[in-house]
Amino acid sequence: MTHCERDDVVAANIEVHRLEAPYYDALHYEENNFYERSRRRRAIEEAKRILEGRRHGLKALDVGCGTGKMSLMLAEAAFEVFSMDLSFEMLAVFREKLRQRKVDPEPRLICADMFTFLADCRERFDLIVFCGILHHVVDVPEAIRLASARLNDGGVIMITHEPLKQTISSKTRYMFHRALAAPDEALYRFCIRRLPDEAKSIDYSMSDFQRQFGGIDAKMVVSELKDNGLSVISERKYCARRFGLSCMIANTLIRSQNTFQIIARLG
């Protein structure tokens, strides 16, 4: 990895999210469907159970918060939320959401590069969340190392909704996995047909950096967490799809996997 490579990926993410910010929520059905929303709420509840007994209010950092879906769930769960994102435009969409609805306490919005923020920040957090963000970065181990250093004792890192790098263990299951993907994507294309062409033709090849390697190796993530003093509490592999019904079929009948979630505690 070179600094030039990292800078190129950062620049690509700034440009991609500048373009898609006005349409982000309309484009990303996989983050909005009922199955994914329910799954995220259960993950937050699990993190809160791990943090039970703390005498002070719980403080959470949402790294790469985007338009604020995860941050709003954290706020609803009574966390004091710091919402950090690289994209000014994505935060502007989030800020408009906050203007239209009452959230107490209201998340604090921070526009910054994750590596710079985590290296320079003097705050410590009870929970740090990476939700669908690590596949956008070049150096996943460095992100984990920096986040680990910003945790309070006994604090939690949640890594969720990240693409899973894996081998195909069952060709039959993979066949059904691919068969389900086709109608799911076809329906998605139909649903976004009225969006402007600029929203449907964004090039993610550089910004979604880790996807060019088939996703992120969950074993590597577990190893890095342990190397930085965290104990893995839970690890789940599941299938994310555009629509909730497709998610239910994939996860209950086919039992296919393309995404992972890891929750780990410091100490």
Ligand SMILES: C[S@@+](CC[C@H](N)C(=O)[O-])C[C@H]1O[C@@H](n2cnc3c(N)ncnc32)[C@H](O)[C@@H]1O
Contents of the next structure:
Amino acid sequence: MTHCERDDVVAANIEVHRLEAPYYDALHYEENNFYERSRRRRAIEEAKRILEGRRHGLKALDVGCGTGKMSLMLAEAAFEVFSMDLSFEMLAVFREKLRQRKVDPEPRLICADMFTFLADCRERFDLIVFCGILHHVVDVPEAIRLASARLNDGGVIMITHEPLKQTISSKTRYMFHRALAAPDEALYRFCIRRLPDEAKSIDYSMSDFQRQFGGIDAKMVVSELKDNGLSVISERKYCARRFGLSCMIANTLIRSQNTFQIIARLG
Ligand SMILES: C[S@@+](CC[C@H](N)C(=O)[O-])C[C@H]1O[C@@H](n2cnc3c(N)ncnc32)[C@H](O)[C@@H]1O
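Same protein, the form predicted in complex with the ligand this time rather than the form predicted alone?
So here's everything in the complex, that chain up top.
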């Protein structure tokens, strides 16, 4: 990895999310469907259980918070939330949501690159969440190392909704997986047909950096977490789809996987 590559990916993310911000919530059905929302709530409950008995006023850092979906869930779960993102425009959408609904206490919004923020920050957190963000960065091990250093004793890192790098183990399952993807994507295209072309023609090739390798290797993530003194509490591989019903079919009947979540505790 070169600094130039890292800067290029950061610049691509700033540009992509500037273009995408006004349409982000309308574009990303896979983050908003009922299956994914309830999956995220369960992940937060799990993190809370791990942190149970610890001091009150648990602090959570939502890295790459985007338009704030996960941050709002963390606030609902009574965390004091620090919401950080590289994109001024994504944070502006989040700020508008906060203006329209009462969230008490309000998450603190920070506009920064996560590597700079995590390296410079003096705050410590009980929970650090990476939700659909690590595939946007060049150096995943460095992100884990910096986050681990910002945890309170017994603190938790949650890495969730990340594309899973994998090999095809069952051709039949893969066939059903693809067969389900086709109508899910076709219906999605139909639903977003009225969005302007500028929203539908964004080039993610540089911003979604880890996708060029087919996703992120979950084994590597586990090994990095362990090397930084964390114990893995749970590891889940699942299938993310645009619609909740497709997620249900994929995860209960086909049992295919394209996404992962890992929850780990320091110590
Ligand atoms: C796929 S969105 C995920 C948003 C949010 N976590 C969610 O689940 O709704 C990725 C977000 O990561 C942000 N991002 C990308 N690279 C970043 C970096 N180096 N530091 C901080 N945020 C970054 C983008 O601006 C974008 O808002």
